[in-house]
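One chain is shown next in structure tokens, namely the form predicted alone.
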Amino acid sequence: MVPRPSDGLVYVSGAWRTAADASVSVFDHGLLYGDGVFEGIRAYNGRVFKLERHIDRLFDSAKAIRLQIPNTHAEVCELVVETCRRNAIHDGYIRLVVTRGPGDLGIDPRKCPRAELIVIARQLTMYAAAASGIRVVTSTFRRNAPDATSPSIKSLNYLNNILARLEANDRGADEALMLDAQGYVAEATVDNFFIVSAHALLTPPTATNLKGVTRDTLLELAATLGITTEERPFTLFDVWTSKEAFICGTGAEVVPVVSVDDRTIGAGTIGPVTARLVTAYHDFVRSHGTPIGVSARTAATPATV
């Protein structure tokens, strides 16, 4: 059977899959307890950007919390950019979902004898363009404690995160920040969070958020500008009086802040410092990466690999 564009295919269960047809056992302990890893990937112009980045981050989440992945770094990439050629990627989305796998009722990880590996690749339509800067407001909902559940794990538990944005909605802004118990800044509900002081760019240290690819990235951008950057905690003091603030992400990229608690950062529009980060990220990412090129295997036949 063809797939409808709008299906797509999804590997799952070592197979490529319509949509409509990808499924996951009902007894997934990814489905019931939340018990997985995962990754948000980007493609830009036909390639695959920091791949392997991606994927050492996805083998680091699942081996700190001991999830066997059933294939290898080599073979985890090599199924990403073949999704992406299955599904004629040239600018999109990808998840991958690395589960505990099937078991049984009960939170023992040892009723799982195999992980799920998935991968699902979209055309991009998920994020619209935010150039004129959202509103954010400060949640109440604190970050977990890196003793508690690591901000580093990038795992399928984002019910801290959700909490947070369903504030954000109530109160009629466009995201939440959060702090970690201390009461210092830590991120965004899923993305990371910077502002710009009158010496430098600043963004919290990785130990109460995630190191997320978007914001190395950035941090490399601003050392080939000229722009001084440190990483070091700040207060909610320090984001009100701050001269720009941003966040940025995977799916986000770089979205300027322009008030946070009704307090208007700047000038109330995107700054200087984030506009030529916003433009060099733009050509950066357009220019980098694993080519995706073209699959010798039809796209119209789900195969096992």
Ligand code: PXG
Second form
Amino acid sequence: MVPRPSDGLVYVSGAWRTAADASVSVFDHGLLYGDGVFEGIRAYNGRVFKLERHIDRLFDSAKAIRLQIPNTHAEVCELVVETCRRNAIHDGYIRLVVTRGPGDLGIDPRKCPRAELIVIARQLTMYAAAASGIRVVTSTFRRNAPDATSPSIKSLNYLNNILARLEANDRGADEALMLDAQGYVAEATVDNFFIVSAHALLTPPTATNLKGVTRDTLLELAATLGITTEERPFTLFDVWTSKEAFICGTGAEVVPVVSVDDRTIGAGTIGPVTARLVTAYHDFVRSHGTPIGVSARTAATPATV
Ligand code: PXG
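Next up, the form predicted together with this ligand, please; the one we just looked at was the form predicted alone.
Below is the whole assembly, all chains and molecules, this chain first.
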């Protein structure tokens, strides 16, 4: 098969291959057991947004599952930028995957001598802004407990979230809200969750959800906008009676939630605090990040004058 340039180049097993040739073994434990970790990163306006932060989280996820990434932090940053360069990405989506690598049948990671690092970078066409807001239902599936598969690990094992998403699909909703084992609000299936109460912008502490990069960015932006923020547990009652709610993540950015469990949130349209954050986030992501045009290592080095 003659590869088409539009197929793009994927970094896998230590080299860039055409998308058509980029493959992993059927004995890879990422496939057989979901044994691996990943990151989803965006590029805006020729820059990779929060590259270092995403790679920090990738290394933390890998450490938690005792997976040895075959490259250093600086090398992984550079591989991301180089993959963007080779695919001429200006605005795009980058998927980093580290699997336990090829082994034999049987879950024991000792069967896998070499972890597999994959970097995919695509032009972004998949995310349509859901500016008018989405309808959310609470899932009956609780988010994994911190002492089971910790939600802080961005692992290849998303069945907990997928079961919740299936339930939302069945109920005609756009997204599912997941609770923790105690019944407090945790997060959506691939996004963190915020509400606006009479007093503050609230989001749950991260023990029960992913330590989202977008979540952190919004907490910082809110502070600069003079919006009071609080990270504390809250319940569905607080959600149903909130003035505004939204989900946020690398893919979704900031998306208003206009109903939860058939209770209209606020006026049933995007609220003023959410609207300010949508604009602030939109501007921030387009003006910050690691330039794709130069080496990540050079960009990370502070200028000496
Ligand atoms: N919670 C979960 C469970 C996630 O998977 C977030 C929160 C938001 O985190 P960030 O760091 O993105 O703000 C995520 C992120 C995809 C995709 O292609 C998934 C995510 C991010 C980007 C792409 O499914 N999940």
